[in-house]
Structure formats: structure tokens, C-alpha cells
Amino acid sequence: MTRIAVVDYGAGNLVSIDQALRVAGASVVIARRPADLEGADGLVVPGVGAAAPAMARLARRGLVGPIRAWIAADRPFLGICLGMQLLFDGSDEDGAVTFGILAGRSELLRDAPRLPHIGWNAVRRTRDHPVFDGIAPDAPFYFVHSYAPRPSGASAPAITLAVTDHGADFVSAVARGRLVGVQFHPERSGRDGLRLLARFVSLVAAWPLDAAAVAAGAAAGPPGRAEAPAPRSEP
């Protein structure tokens, strides 16, 4: 059976995550610590909550670097709402640095006629990807955030993956290689958000590991992008 890890820093909604991801047929650990994630096929990150403290907890259990290292390997990975956020270079909200894998930072939702953006709101890919199979090209998902993170630089076209109209357009999903993110909750979701998770098991299962590629990972991070540093302290 396909084993996922789901990191816990504090403020993830690990039941339900736990729960849909069994009924998408997985095996699941809970994350707190660097050794909770050997023997893991796939890594989830969840996350409510803001930037800072979530970073400065994550190193706090010493899951920065095993994360980066994952990510580097091109190992299957899973963030969500926050969980996707923290994978950029930092956050409008609070001034955190956070991961630095993908260019860009988190940024208030811009025009938007409230915040936060609470309930269900239509996700519309701008390409292909095989999580989205069987799903319709507009399906509504179910958010919960204020921020979302604003790609740059010459990447940004091909890592995004869907964008959602909240006032103006923001990017609700991205991907790369074994990585993707979604802004919006897929547990909180209904049938279709099952599904994505249930496609997300599947892929992890079909995605065999270089093994060259998780040890060159493990020792040097992902290529090009500097070590992001952990906030000095909890808000």
C-alpha cells in the first residue's frame, strides 16, 4: 500500500487530511519528526494558519531541511493551502521566509470583494496535469485563505497549474516535476476533491524513485536556490 506522510507543525487540519487520503486508498503516517518520514512513497504538507510560525515550528522539529532535501530529490510531494504557499520565497503576511523552492512570494488577494475568501469557487486549469484527471477543466473546490502565492520570474507560465477569480485572478495550483500545490482545500472538497487525492495516491504509486536522485537531494538541496533560513521566533 502507497505510504504517505503527513507532516504536523502545529496548525494543520490532520484529521480530515488523514481521513480522505485513507479513503484514497493510502497508507498514512503523521509526520513530527525527520525519522517519521523514512519509508514514505509521498509527502503532504497541510496548513492553516500564517507563514512565521508555522516555518519557525517546522524547524523546530528539524523538518526544514528533510523537506527542502525531499523536494530536491524530486520525490513525490503534496502541499495545500499554506502547505503550497510555504513552498515560495517568503510572505507579504508576516514577512516570512519560507522555502525559496519555487520563485515568487505569497501576497494578499488583490480586488477582492472579501476577505478572507471563504467557500466554494471555481479552479480553471491553464494546462494539463494527471491529478486533474477526471475532473472538469472549471470544478469548484472549497478555500480558505487571504494570501496566495504570486509566481515570477521566467518560470512562473510553467509552473502554474490552475488560476481562481476572487476580484482578480490568483494562482490556485502549480506544479512541478513530482511537486504540486493547491491553494484550496481538496479534503474539504467533496467527491471531486477525493478524487484529486486519490489521483495524487495513484501518481505516487506509478512515480518510481531514482535512487541517485533522492541521495543527491538528501545532500545538497535543491539545485540553484539558497537555504532558506527559519524565522528567529513565534509570533
Second form
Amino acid sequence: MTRIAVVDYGAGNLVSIDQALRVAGASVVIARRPADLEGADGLVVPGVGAAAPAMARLARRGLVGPIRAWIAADRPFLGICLGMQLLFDGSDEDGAVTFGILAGRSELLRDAPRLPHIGWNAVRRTRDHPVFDGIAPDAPFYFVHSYAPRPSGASAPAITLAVTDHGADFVSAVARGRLVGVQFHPERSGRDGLRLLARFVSLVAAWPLDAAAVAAGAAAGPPGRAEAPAPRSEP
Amino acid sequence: MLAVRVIPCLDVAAGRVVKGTRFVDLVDEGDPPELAERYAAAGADELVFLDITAAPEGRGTLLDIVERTARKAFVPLTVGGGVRSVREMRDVLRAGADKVSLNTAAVATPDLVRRCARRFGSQAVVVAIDARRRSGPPGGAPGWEVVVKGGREGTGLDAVAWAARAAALGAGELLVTSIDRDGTQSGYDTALLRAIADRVPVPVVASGGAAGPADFVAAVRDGGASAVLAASIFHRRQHSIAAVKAAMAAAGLPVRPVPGVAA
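Structure of the form predicted in complex with its partner chain, given the form predicted alone:
Following is the full complex, with the preceding chain placed first.
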């Protein structure tokens, strides 16, 4: 069974992501210290709230280095909401310096009619990616946030996977190699959310190795890709 | 485009979902997680649990219900009723809630809103405002007073001013209930909703008085609400969530299609 470590750094509800990954077919380890990552096949960093306290708590638990090393080794990684924002250089919310693995900053959704952006909104894909297999190209997912990362530099179009409109388009999903980041909450997004997590779990077991092809948005996935198990229960 | 959320509210007492005109004539309706799962499958965009007993000795039961619900219904869950401290809010979030709604405690200690928002983020802090209409000066606009303890106690606070202050303190959303309309099925107080929605930058959830799909449309169009909450019309199965959403879509409002039902 695919083992997924979910990083616990005191940033909100872990019950939903734990349960959703189980329903998606994974065995879940809640990781509070570096040793908890041993034996894990995939890593999930969830989280809501502000970036600076999150980075401070990750640092206190000794998890900054191990997470950085995990991603540097291109091991399967999913960042959710704040867990996606932390991958970028920093956040305008509190000036936090974050992982800096992806170029760009988290910025306030300036053109939003109201903030926080709370509720279900269409995630419009700008390219194909196996984590979205079987999901409509504009399926609604659940959001709750006021900031979103704005990828910058030459790699921005290549890493952008989906955009969502709240007053203006913002980047709602990114991917690079075996890393995926989503601004929405798949664990709170009903059937399609469970489907995405099931896809991630099956990718962890057998990721199409050609990262360049993924980045280029190869229309057809490589052969031999594992199929996602159907969620065991429908929400 | 962001969909208007349709949110069933489940009143919970002693570990069971109950219904009645709020707080009286309660009838046992069943196990909260089971009902939550049913509503999620029927297209609920979020769920609200309101612990109407909110007794300290019942907290363990409530936390157990929250966790069992979070493991069954993969839609967001807001829990309200009796949360009085950062620590209590933390416990409810840890059990699996996404948001906590503060009502009486926020009125008594407004700084609680700020502290909870700083600790958990504004997106997790809902301030619930129960408002009662009061007559304004002759010829003037009507006003609303904040009431607490299930509407039994007035506070003298102006509801619109309190709403603005709560948002400034860090509330990420306001759940605005018209106590005059609550349980009466005479429609939302759209003037109240509009007065508040125009004063705050955060989403406003309409509550109190929904009788039919037209009321949901009015809450959004006339009241400026971002989400609509109702209890009895769903519990009594007078209208399905799908029917409400279909009516809203027909009126041109963005809704999330009910899973498995063609839009």
C-alpha cells in the first residue's frame, strides 16, 4: 500500500486530508518530526493560515530541511493551499521568506470582489496533467484563502497547471516533475477532490517518469500508468 | 466564477440533530454524521453544525461528532455554539472543522476574534451575528440590534456597526441571522443583509427565514449575500438542495451543480 506522510505543523484540520487520502487508497502517516518521513512514498503538506508562523513551526520541528531535500530529489509531493504557497519565494501577507523552490510570490487577490475567497470555483486547466485525469477541465473545487502564488520568471507558463477567476484569474494549480501544488482543498471538494487525491496516490506508486513530457503538457500519458482506484465511498 | 453556496444548518443537541422552532419543541432527527453525509451527497456546498446546548460537559460529544462527520462528508464544515477561547477553537479545528463560528463570546470579548484570526487565519473565523429589527427615528431608516443567547438577550449594539468591527478584527466571514425571521419561513431580511454586505469586505452568509427558492435568490440579489443558509426547509424536505440550486441558476446566479445531476 502506498504510504503518504502528511506534515502536521499545527496549521488547522488534518482529519479531512487524513481521511480523504485513506479513502483514496493510501496508508497515512502524520509526520511531526523528520523521522516520520522515513518509509513514506509521497509527501503532502496541507495547511491554512499565514506563511510566517507556518515556516516557524516547520523550522521548530526540524522539517524545513527534510522537505527541501524531498522536493530536490523530485520525490512525489503535493502542497495544498498554504502548502502550495510555501513552495514559492515568499508571501506578501506577512513578508515571510518561504521555500523558494518555485519562482514567484504569494500575493493578495487584489481584484477580488470579496475576500477571503471562500467557496466552490472552477479550476480551469491550462494544460494536461495526470493528477487531473478523469476530472472535467473546469470542475469546481473548494477554496478558502485571500492570497495566491504568482509564478514568475521563464518557468511560470511551464509550471502553471490551472487558473481560477475571482475578479481576475489567479494560478490555482502548479506542477513540476513529481511536485503538484493546488490552491484549493481537494480533501473538501467532494467527489472530484477524492478523485484528484486518488490520482496523486496512484501516481506516487507509478509516476510517469518523463517529467519533461509532463511539463510540456504531453497530451497522452506514457504507457503503463497505473489507473486510479475508484474512491471507496462517494461523499 | 465563484458559486453562491447553499448551506444546510444542523442544530445539534446532546449528540443528535434536532429540529424545532429554534430551541423549543425539539424533535430528534438523527445522527449528525449520517445527516451530514446525506446533505453532502445531495449537493450541500458546506455544512454548519450549531451546538444549541453548548454546555461545557457536552464538548467531548461535540468533538466526536465533528470528527466522525469530517471522516464522512468531504465538504467544508463550520461549527458554532459555545466556543469561548482560542484553545476551544483549536480543539474544534483539530477535530475536523474548517471554520468556527463565534457569537456570544465575540460580543462579550471582541478581542477573541482578533486572537483567533491571528492564530488560525481569518478564513477559519466566522462571526455569527443575531440581529433584531428596531424602529429607527421617525421617517428614518430601520436599524438592527445585536442579540445574544439565542435571541433572549439584547446588547444595545448596532448590528451593522458590530459587523464592520468584527470584520476589522479579523473575521473572515459573517453569518447574519435575522432573529425576527428565524423559524418563521417569511423570507430573509434582505435589508439587513444589504446593510451589512455593503459595509464589510468579507462574505456574508444569509440566515433566518428562508421559505423557498425565491428567498435564496433575493438574499443574493437584493441582500448581497455570498451564501445562503437554511435549516427547516431542508430538514422538512420542503425543498431539495437541487431544486433550490436549479431555481438560483434559472435566476442567473452561479451555483455548483449537484454531483450526478446535470446542470
